[in-house]
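Presented below, as structure tokens, is a lone chain in the form predicted on its own.
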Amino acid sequence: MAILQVEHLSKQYGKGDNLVMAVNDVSFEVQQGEFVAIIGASGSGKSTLLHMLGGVDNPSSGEIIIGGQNISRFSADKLAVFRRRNIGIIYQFYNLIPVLNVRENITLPADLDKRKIDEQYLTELIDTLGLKERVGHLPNQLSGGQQQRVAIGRALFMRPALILADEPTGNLDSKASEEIVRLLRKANEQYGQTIIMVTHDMKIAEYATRIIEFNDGKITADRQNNRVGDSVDAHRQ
């Protein structure tokens, strides 16, 4: 079952001379449970689409069906809400609240949705994380590494439709890359996440089952990875 529909969609800044298409007539589906990776280089427009498909940034012209539900035609409030309850979102740089401890950080999408919290999904997730032992911990007396599996985490709580990375690893050494990466792969066998991930660096995308090229705002290829599992014990070598 597709679980994300995306239509035709197109982003452009500026007019004339200076308009530039940074998303040009793009079309593609994702079904339900798919680790995807968008890979391409900077200013490919691969963080464009991804800041569209989760209501971040707004289409100059196309569609967006996430569930069912075409958000492009959402009031910017029917948006927020479904964005928070719908989309779990991990960016570069974290975005943790630097007063709210490890927990407080994990489950403020529930606390701002008003929805009790899943003491025991919550325990689960972070015995997974690795995050036992920092549980009161503020964000800056964590690693990097931690802070994103923080980010990770406040994610997949609300069990979203669809999880969207935004170079999740860009911030990270190696060890701690190959750890989120493996973590996002995690996610999706044990919990069957839906995972759509930006990414420049393709030992990053080989972590995903599905490729998906993107240059100059277009997709250029698209391919399963049915070598995943190999490329990934290749990379622990």
Contents of the next structure:
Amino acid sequence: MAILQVEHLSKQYGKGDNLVMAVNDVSFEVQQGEFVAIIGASGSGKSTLLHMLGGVDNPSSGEIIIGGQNISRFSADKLAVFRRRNIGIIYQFYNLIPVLNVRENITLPADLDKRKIDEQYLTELIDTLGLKERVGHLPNQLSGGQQQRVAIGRALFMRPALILADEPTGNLDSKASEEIVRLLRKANEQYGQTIIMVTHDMKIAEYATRIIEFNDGKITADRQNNRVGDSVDAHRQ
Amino acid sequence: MRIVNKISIRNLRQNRQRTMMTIAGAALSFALILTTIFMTASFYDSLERSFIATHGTAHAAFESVPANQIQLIKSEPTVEVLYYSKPFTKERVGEKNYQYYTLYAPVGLYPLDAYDKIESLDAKTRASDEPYNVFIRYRDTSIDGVEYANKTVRHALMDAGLDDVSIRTNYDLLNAQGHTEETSKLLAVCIAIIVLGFLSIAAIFFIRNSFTISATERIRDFGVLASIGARPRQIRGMVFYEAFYIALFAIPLSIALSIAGTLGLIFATNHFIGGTLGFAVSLSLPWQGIAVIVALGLVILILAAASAATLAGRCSPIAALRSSNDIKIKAKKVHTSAIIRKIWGIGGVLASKNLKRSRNKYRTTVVSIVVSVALFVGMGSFVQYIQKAMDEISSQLAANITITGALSPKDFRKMATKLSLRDFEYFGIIETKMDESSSNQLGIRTVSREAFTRYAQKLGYGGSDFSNLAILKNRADTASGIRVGYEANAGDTIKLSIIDPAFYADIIDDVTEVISTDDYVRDVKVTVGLTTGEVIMQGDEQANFNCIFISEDHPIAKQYMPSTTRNLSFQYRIMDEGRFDDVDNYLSAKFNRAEDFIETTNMEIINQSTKNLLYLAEFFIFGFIAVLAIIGATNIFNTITTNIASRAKEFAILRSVGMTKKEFDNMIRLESIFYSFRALFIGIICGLGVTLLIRQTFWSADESNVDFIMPWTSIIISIIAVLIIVFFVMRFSIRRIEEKNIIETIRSESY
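Alternative state: the form predicted in complex with its partner chain, after the form predicted on its own:
To see the whole picture, the full complex is given below, headed by that same chain.
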């Protein structure tokens, strides 16, 4: 079942001679439970695509259908509510709220949605993220890897239909990067989360079950990654 | 231009809105100082001009100096001879003018133009010994200077054979030109320093914030500059250069604003109290004032920029580039209570935490609000106190004309009949013998029969015989309670020692013999009919406390009221409106007013003048507070807009994780409400403190029945004004960041 359908999606900047097509008439589908890596060079338009999928950037044309709902036609407010319930976004620079501690940052989307906190799930998630000893800490008291784990926790907490990760390891060393990408895989395997991850690092992309190559705003290749286990093991070595 | 200065200017231009607000804040602060200087100068210049117009330009006249000795005065370097006149004699100027001159002219110099002002003397006159008054100006108008000049001239003339020299001094003009005691001068200088100091400190405080905001925002730029080799001095210089650039615009603007402000104040002064002042205030712009504001403005801006410059200069390149200083927060510092979460949800939690985190950034805003609110509430209640006190006075002093002097009740009644006066009253004083040992000494006042009947009936007296009634006023209601004086009740008989008015007749009859009052003391007994705390006779301390009031028909009044009016025992009050000229003309026609000291006062004009003075005071006070509030508002604008702008990324993240516009607005609204209320709470408490201080200072609890006034109107206005200002500035700032694309905002900045 397709959790995401992208149809003729385009994003352009500028006009006339200065026209730049960051995303150029892109269409694809993502099935529930897939772990997709979008890989491409810097400036290829992959992050722009991801942000449009997350509803934080507006497409110039085309449609994005998530869970059967066409988010391209949503008002700003409806989109915000949809986002906190159905989409988890992970950024390269973590983007945590500096005044909220680990626990509060993780539960932020649920708090915004005025939902009762599922304490059991929260404890389990914090354990899985390895942040048990850090729940009361503020972002500035955490390492980069720990901050990114909090961002993953925030993205996972609402059990969204879709998790979007924009270069989640781009600001981390190789050890922390591996930890993060393993966590994403765990989320994919353990909770059946659909994940779309943008990266320029092929090694990181190898953790995904499907790899989409992106170049000049277009999909140039789309393949299943059948060597997920091998590449992960190789990476571990 | 050096590259660092170019960067400074480009930064100011880039942040045009903040720069303009800083210039406006600085210009208003300087204008407040300069307007004070201009207004003072305009007032004193106009006062001086008015004295010159009425009394001439001369500081003094040496009287009846023989013409052949005038050269001695001319040769004195301490004085400058201006012109001459013939001496004032009865024969020359007439009886009336001569009397006026000798009686009133000592306060100034008589206008000379009408009395043969002589510009120069011819050779023949100069050789004669004909007496002339010599009008001079002192070269040094200080007290010592004038004294020294008088001494040297007097010595020179007396050495030349003159017995004595009479000097008539134009003190009004001298005083207007700063001829005062050293202590008064010191006091004036001290007041000037305190006022200018207060305004300067307020200005530094307000402007400082803008520089700190600008420096904090550009800390990354400073870090980059430092990392590529800019010295701390150069970086500090950039901030000071900004201060200089702001001064270039703020100082000329402040001069223009203060000219406009002074013109407004002059218009208001002339409109409200022009009649009372007796002269029109006109604009005077001393260059010294402009010089002061240029120098003081630069000093204020440099001091205001100093801490921001130090902050910029001390910034380490790596800390600045990482902006790590900006986000050093401790969990404890931003701890928020569960109640806030319960009431306002995550929006309230975020608002509360943001506020705690940005405590330093908001401090200036909070203090700006506190100062403005405290001043507004304090001064508002000050005006309310004055209004209340004046209302009480005017309700009690309902008289439109008062008369004092040697006018007998009989003569007054004659006039009342002749002029058909309908509503009047008068009081007489029967002297009592002073008893040093008693602190509760009683006085006696007689009251005109109609008024006495009115008062007795008002106090609840049901009888018909008013001529034997005595009312004892032995209580005073004050704010701290009821003060009780002479202990006596209705029905008690009081023994009093009064002075027989024959005493006054005798001392007038025989001015050579020393007469003691002891021989004129008479013991009388009065039975108290009523006791009261109500005020019956105004403006007489004893009548207000520990006094017996009797009708003019009471046996004691009949026997002991002065047969002569020479001791000035009567006070007349006429309540009829618009009759002042009739009364005044009648008295002038019937009596020798100078001899009988009969003085009339037009209370209608005085009451109106007092009211106008109050309006003017309100105009000045609220104008001053309004300017301070506007300066505060520019500061609030800069703080809030910058704070919101600097948190744009944080807000974008919140929106990216699903915060709706409504929730976002709610969070910002709560944030502004939290700190506005904190500031209002402190400001109102301080304002009430000021109110209490004003009450204690001006209306001591023992002497007044002015209660503590709760300045509700000022408090409500403050709350509404602060909430409106903060709310609109917040909305303005939010609009700007809401318009931005979420992802572009997140990308443009990173922690």
